[in-house]
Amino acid sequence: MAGFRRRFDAIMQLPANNSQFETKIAPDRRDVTQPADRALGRVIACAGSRATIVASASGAAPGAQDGCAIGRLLSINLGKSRIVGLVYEMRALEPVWNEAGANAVAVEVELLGEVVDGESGTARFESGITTYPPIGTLAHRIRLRDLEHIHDLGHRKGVVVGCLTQDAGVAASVDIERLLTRHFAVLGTTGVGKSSAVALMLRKAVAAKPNLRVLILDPHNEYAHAFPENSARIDASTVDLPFWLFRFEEFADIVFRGRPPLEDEAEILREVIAVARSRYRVVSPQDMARDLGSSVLKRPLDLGSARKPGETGGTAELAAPYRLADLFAAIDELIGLHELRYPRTTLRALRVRLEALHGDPRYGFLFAHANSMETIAPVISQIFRVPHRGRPITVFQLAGLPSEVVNAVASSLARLAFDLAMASHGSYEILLLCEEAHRYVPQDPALGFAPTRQAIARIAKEGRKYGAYLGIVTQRPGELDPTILSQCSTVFAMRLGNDRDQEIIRAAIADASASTIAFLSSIGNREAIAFGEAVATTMRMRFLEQRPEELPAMAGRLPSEADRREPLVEELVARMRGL
């Protein structure tokens, strides 16, 4: 122990101005209250991306003041460059703490990169290490200027979304263009401020990109409160999604309430939809005069020709209008055939199921005005804000929809977002934001709804070429499809206590800053570890504080007196029935 003490004292007594390494340190103080001497200790070991610094701590001020606190950056001075290190572990080197004198403290740091001084006097940050520090090199509190260089986006245009946790005076900026075009994810457990952070970034995004349209799949009906001036709220009472807009798998999921249809059921539904579409334009004057709800067209059923290649309306996949009355008529004709192709019980059961669906007031958004629309233009105009009229954000509130249709609705909206962006040839850029994304693209392929997974995966893999972007928000990254998460080039990881979730982030983050993940279980609310293409380098940051009226409803609005009143049982029943 005495030998270690002599070596420690000898290291700490090396002059700060070492001519061999040119480690003279300028004070770089912002006010007179800061100490002039920024020296912390010296390098005693270095290997690969890690280094150990021995520092001196007194009994009265352990830990070498706050310069060596866990999670802080420090620099190792090499003269023309400063190596930047992240403190991830500290420990005393002696088993007994000396209250009266100095104590040796080992500070473990991860080497992130170098701040290099240019010939013109400007400095730049470069990831990776080109020159490793020799043993005995001085480490010190990082300069404010170096901290700014590390997180500087350079020539890229950035917007400020917060500040560094280490120094609130240094802005945390993101490149909105890369944030959107390369997709992004916000991950964190419940209550850490995910929705508030997303609302902040969306507000910045629409301000920076006038052509951007944002569609939020909002399962908790909370985002409309955050954008009172520039968003349109859509719920089951204000939207019309005609049943004929859905593809076969989507409509079948609605009809059969999420259970897999039997083979006969699926085949019958596919065929009668194809027939109904083929009959849509063949309307007699007498039928035109009748009420659409009771009109039955008498064209003979021709199931063979209904699916001929190239025939207009001859496929159940084409999003072209058809009438529910024609669907019922096609089923009735199948029931009346002498040579039955399907059991009558199955045909009648399908008809009863469709009638019940049509008569359920909760599904009024599917049927009420479906046959008053000739095209999907009104749907596109309402949902994707074309034109936006000062409200480029659409908050689609899913909580009011029957649970059986949420998957099909999410699938159709994601599909339309991609198709619209591709058809606009760049005139419209569309961001699809998926809250609780693990519901739509779960890790297990056997779970979830396949068409929804396919539609979201298409945006993730191909969307950036056409202007369709994806934002993922979830509290369970471990349950999210890793393929979808891997397509998100920028990640904001907020507090995550689950080991499996932390492993997901550890696999995604750059090796040069892997120790940052150790802080995920203990960072505060509104804090995040941001990494990826939209930021200059991995950073621990705190999002800007927002006014209560800018927060999502569940985070920023207290319940009103009307909300607190216990509703009557009749009111509850009416709500449950969708009345």
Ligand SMILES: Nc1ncnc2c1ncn2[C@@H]1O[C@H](COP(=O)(O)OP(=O)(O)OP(=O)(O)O)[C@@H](O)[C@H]1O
The other form holds:
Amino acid sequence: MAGFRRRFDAIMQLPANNSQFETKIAPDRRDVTQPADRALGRVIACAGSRATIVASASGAAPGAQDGCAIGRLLSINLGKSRIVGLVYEMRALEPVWNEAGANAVAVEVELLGEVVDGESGTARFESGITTYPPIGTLAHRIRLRDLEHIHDLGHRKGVVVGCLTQDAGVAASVDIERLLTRHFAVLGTTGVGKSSAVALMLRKAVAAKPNLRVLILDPHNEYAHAFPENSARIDASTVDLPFWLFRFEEFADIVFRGRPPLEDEAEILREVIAVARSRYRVVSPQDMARDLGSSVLKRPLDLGSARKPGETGGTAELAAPYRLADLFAAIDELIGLHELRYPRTTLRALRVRLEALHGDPRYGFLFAHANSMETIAPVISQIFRVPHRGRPITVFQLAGLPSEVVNAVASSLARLAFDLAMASHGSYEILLLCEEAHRYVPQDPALGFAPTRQAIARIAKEGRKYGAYLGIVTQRPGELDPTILSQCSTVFAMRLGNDRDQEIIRAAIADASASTIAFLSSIGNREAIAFGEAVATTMRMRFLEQRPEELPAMAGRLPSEADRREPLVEELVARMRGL
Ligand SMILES: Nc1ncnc2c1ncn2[C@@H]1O[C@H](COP(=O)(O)OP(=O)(O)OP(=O)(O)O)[C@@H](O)[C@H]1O
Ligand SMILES: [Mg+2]
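Next up, the form predicted in complex with the ligand in place of the form predicted on its own?
To see the whole picture, the full complex is given below, headed by that same chain.
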């Protein structure tokens, strides 16, 4: 070890402008608060975008190797420019540790880019490496000002969402415009602070973009707590989603409670819906006078107009209302046909199913006011905040909905979000935030509900052109459809213990720095590695601390007096029934 110390000291004492190493060090303009000795070690290997630095660590001077901690940035000085490296692995070169003296440590770094000094003394950061470090180049603890340059968004408008882990004095900013328009994902194991981070970013996003609407699919009913002032909370008791606005597949999913309908069942339902639609007519007072007693509202069974199986119509047609009474009547007419086209038992079973749904108070939001609405305008106005009346965020609480309808509701909302953004010609931009996204767009195509997957994938693939954006939050990136993740141009990777989950992130992120994220399994709460378009460069950051009243409810809420009281069994049962 003494031998290493001698050799290490000898290397470190080589003159900085030693021609052998071509390391003419620019005058040090570092902050006076930084320690005097910033030299960490020298480059001993370099391959592709990675380099190995040999440094010295000693038990006696614990602060000496601070600059080399995993996840930190260091700089490799080339004179006119300084290469920035991200430390992703460290190991002692000898299998023993010398308490008293120096120990050789190999520090593996990913080379992220270069800080170049300009003519006027200003410096700027550029991703990618133009000059690779020769063997023997000195590596330094990074300068505070270089850190600021690296994470500076330049002319792009940034909002501060946290600070760097490496130096809490340097702000972590994101470009909100890019964050939204290129879709984003927040991934991390349970309890690391995903929802709190999302609440923080959404608050900043609506403040920065007045024409933005945010629709949060909130499976744990937690977000309303975070936005008491600027969100509208919607749940089964306050929303009307008329049954007629659902697409056939969505309505069938509700009627058959998530099981795929049998061929006959699907055909009958499709046919009777088409018949009921064809019989629907908005009756104006003039029409009423003229048509009184005529068959306007009840045309004869016109099976010719029924849509053929497998056919789907455009948005306008799909949103056209129809009456439940006409649906029942159409089934009755099929039951009464002399030459039966479908088994009577199937027809009767379908009628019973529809009656049961209609009579079930949990499904009141589908049926109660459906036939007093003639267009989807009130639905759009309520859910998508048109006009927003100071509350541009909608928190759609899914926890109180019957579980059988969650898929259909999510699908219809995602579909409406896209269609509305498209129809608004840019006057509204809509962010759909999916918590627990792996439920809606699972990796296995056989799982999940196809229409929800399609609607979300449509936003991910084409939404950008029309102002419909996607925010994905999940604890299980491994169970999420990788094609959706790869459409998210900004990823906040929070703590992820699972190797497979880390692998998924590596695959999804084009950025080379993603290959070095093994340390994701050990980062702290509120910490994230931010990759992608909305940040200047990959950064290890900590989200701003928020006050308890700014956090989503599950995270920040203390149980109220009422919560602490033991509920009566009747109350529990009523809650279970969603009453
Ligand atoms: N930015 C923050 N400021 C203050 N506290 C935070 C912040 N982020 C997280 N916390 C704390 O961390 C805990 C978990 O936060 P949060 O609910 O956001 O995690 P999560 O990743 O969404 O969890 P889950 O996967 O269970 O939904 C809470 O106790 C919360 O108080
Ligand atoms: Mg959460």
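What we label the rigid core is the largest C-alpha set whose atoms superpose within 1.5 Å from one form to the other. Note that the structure is predicted; figures quoted are calculated from it, not measured. Positions refer to the first chain, counted from 1.
Trainee: Rigid core fitted, then: does residue 104 show a CA shift of 2 angstroms or greater between the two forms?
Mentor: The answer is yes; the displacement is at least 2 Å.
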